[in-house]
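One chain comes next, on its own, written as structure tokens: the form predicted on its own.
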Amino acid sequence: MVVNKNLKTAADGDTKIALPRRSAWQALTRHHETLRTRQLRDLFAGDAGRAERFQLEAAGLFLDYSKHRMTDETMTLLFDLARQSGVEARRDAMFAGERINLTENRSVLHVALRAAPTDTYMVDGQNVVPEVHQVLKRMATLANSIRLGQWRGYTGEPIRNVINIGIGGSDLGPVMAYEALRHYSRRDMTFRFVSNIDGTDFTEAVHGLVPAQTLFIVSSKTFTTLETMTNAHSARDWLLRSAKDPAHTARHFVAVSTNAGAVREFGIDPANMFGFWDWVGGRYSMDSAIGLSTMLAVGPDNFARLLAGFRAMDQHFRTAPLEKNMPVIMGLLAVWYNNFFGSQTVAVLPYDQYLKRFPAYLQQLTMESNGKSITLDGTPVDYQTGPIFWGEPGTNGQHSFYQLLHQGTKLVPCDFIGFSRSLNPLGNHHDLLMANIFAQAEALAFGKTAAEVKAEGTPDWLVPHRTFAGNRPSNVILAEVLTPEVLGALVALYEHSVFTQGAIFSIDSFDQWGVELGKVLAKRIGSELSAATDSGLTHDVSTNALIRRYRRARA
């Protein structure tokens, strides 16, 4: 397979150049030996424009990024490095639809699914936008006929209950946009999701629901997921020890699909399954025909500014200078802690129960991209690549796991998540949250002294105890209030940011074959289990000895 050209080009002459060769690199390498012991307290004392400089504004959020451990030196190595790593031809390679997903040999154009009509997004020659608001007015169509009580059931009762089956981006995205937009969503419905093979996980989804009032969206693009396929049939027999007549399935499932064969004979109409592209990779597709849930629960209208969102942050990412590129910055600072401090994790806190399921979201968006240890050329890496990202929405992770981030020995930078005003006004309470969201930062960045802890009466022996080190970085993102806009701004974000970091690491973020391999195994070990004798057998002894004990235990 060919490398495209425009990948290989730097300031440096080459990106494939190995990543700690590039000067840049190297330079931030004897940069970080002068800033690492450097305390945030002495970098705001010198510095008195320094929360002015580094912020930033785009595409309805705002970001401050002075509460890290960098200086204007920092940031210009930093940007060095993005161009010698090719981070703007990749970026334009993206959007041009070039296929730099090269080990499937495939364009990465999730940006198209949010594309205005009167975009252009080319495709081996062909301008893929009609056909994406093609499938989006479909979309609009079933959903509006759902929520408008025209689509009947079995019985004639319209739809009260709406479930999705998937799982990974087929559920993790659509399950996340559900909960963080619940404001917006339709309250007289019921919106539930199925995704782990774990019978427990479809048996309380359907739990107390009308079979003749669901709708089930099964969502897999080939059709053949082994777990969504697994709820799926156990939903279509739930259905039918109501319905009886299969031919009812018709009108209590829909399909996200490219396999119309698959889904015809599974009994849904093929006029109600909705595809989407090879190249849209599972966790860049909430925004696609995967959002199915989501535009039932928001309705179009809300749904179509979710795209708005998205698609201002596209084109911030796509035209800002470096300098001024959210994503970019963001990208850039965490590479700078996963790759000269040594942090290994990242803490996504939201301050806004909505975004409760978005730290799980950005865990598939993050480390199944940037999860590799090979460069596009083959080659292991030698770095570490893409950071571990973990959290919960605030104030509930201060009385968890904010103990370890404030005195604990691990260096973990912060991604703050909080909005001026609340969908929910009530009382004092967002005044009180969003106190602990500037709170947290500043006590993160700059501790508490031994000094200022004697100076309030602690006596001697406990003075180690209550003193704070600090200097731990944190971003700051505000937004006014969660609009399905501002979600959609707040994924491409990352989604951006993601990609800066691969585009550094010389890695495909878009591929995922870490997860084929265990895969592969359960559907073999699955027959296995339920085999009549030991026999056959041929894995390592412990996983024999495994499966052999579950045996006897299931006899």
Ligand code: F6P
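Residue numbers count along the first chain shown, from 1. Quantities reported herein were computed from a predicted structural model and do not represent experimental measurements. In this text, rigid core is short for the largest set of C-alphas that superpose within 1.5 Å between two forms. Compared with the form predicted in complex with ligand F6P:
- A displacement of less than 2 angstroms separates the C-alpha positions of T230 between the two forms, with the rigid core held in common.
- The two forms, fitted on the rigid core, differ between the two forms by 2 Å or more at the CA of T258.
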Contents of the next structure:
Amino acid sequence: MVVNKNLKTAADGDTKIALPRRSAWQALTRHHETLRTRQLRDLFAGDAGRAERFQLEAAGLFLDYSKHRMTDETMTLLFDLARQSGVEARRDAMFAGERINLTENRSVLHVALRAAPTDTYMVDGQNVVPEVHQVLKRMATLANSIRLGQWRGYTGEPIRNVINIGIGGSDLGPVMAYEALRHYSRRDMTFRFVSNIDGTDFTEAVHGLVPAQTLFIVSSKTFTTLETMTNAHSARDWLLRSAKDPAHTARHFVAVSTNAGAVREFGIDPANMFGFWDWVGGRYSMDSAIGLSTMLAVGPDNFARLLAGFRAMDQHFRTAPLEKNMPVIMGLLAVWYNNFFGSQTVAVLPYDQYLKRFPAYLQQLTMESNGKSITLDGTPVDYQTGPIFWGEPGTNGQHSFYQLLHQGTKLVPCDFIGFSRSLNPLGNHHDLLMANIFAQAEALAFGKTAAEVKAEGTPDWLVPHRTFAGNRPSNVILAEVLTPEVLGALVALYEHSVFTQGAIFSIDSFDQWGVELGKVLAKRIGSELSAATDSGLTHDVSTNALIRRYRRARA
Ligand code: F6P
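Can I get the form predicted in complex with ligand F6P as well, since the one above is the form predicted on its own?
In what comes next, the whole complex appears, and the chain from above leads the way.
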């Protein structure tokens, strides 16, 4: 076994015993055998206090987790597993600024991005909070000057359009937050997001916009990402087709990055660059300057409210006992289905149109974090790690994939997310929307027996088709209304749930080596596609043939 010399952390001792050999894991394996066939109907029938016992409030969110295939004993064993897996020690190590991202030898301190000015978060002996607030202040100055029409483009007109160019964590957080907080956004300004290297994305994003009124935010932690840099160059060309003089780009480009040198080389004035730090992972960066487009859209005060929501959930995660800790409970239940019931996926089903990009955002957060198969000590896992996250806003999903959720052969735990009040009250729409959440969670859990179907007069041959087995688990997450604070708390809830799962799996939830190979190959193939000669292709025969076919077609 090759052991990384950076492996020593405060939490190291807790992960020495391989996951399947931890006593809680073995107890859960035995316990699962006894619980596997138990029905939620029965668990509820014999336990009037179940709903009350398995619910929790934190940071403005309410979680009902009673509709899970578990008992008090299950939860006790899961908490044992969390303790034996060093979840608390690893969490404390994160908050203490230790380099828990072992393979990149970095601290993991996105929690410092939403710290109050009086908080302290240390990295290498230095409190990083003042620096975080300095950047927030500069962002607010820029946001205000653009929102007030004081920042002018090259013709002297105010900026009306903002385009964020970024990908992955430099896109998904901003676009998700913009959509989620659209209610709070400036309606007289246009916000668009370009991520894909497909030229269609850029072309459509600038369609109908006046260059003199357009600001590009080039968002890239590394400032080397192929997609982002290609789009940024196309943006500059687009602007210069009207502006002509390269000096005019200064009024139309700002950058968000950790790479000042590359920003300068691109031609963006460092005065218009907003920095962040290597202790912020891309998929954990929406609270950093990567959130500049969000701040421009909703204003500095609403951005501060968003951060306050994150902070409230951070505080809860950091201080609540495991038994009352919302992200820990959600993480443990995710492990319960993933590793004991063999569930492959989790469906995230927000019943709020503003959260339409939330499942896409969670895909990167969860799968880039926990889609790993090597443990922290360098050995391959012999158990499942992170589940696949996917979803769509309700009620649309009900008319497409819910059939499989209710009657398919797969067990898909669901997270329903809803709000007591709508931001857009309209007749009885909201009651009907919420009725659907409660109905779906109930139908999944309790189903409809053959006897019930038959009693409705259904002919015998049709009874099996109309029967719902039930016993399908879900979380129901509720909040009063979708505010910036609630959005922050919701994202932090999933961040820390992912953390909990990663700690149990003993993996590095903060690296992403799995994206590298494709990048390297794409670079190589990119130059091969335009090569003049047909020789020199040394890929497998399938890839060689595909490249030749494309070359012929493009010629
Ligand atoms: O390819 C994956 C990734 O590295 C993500 O982790 C990151 O969010 C994204 O690319 C964008 O990276 P950057 O912000 O450096 O352009």
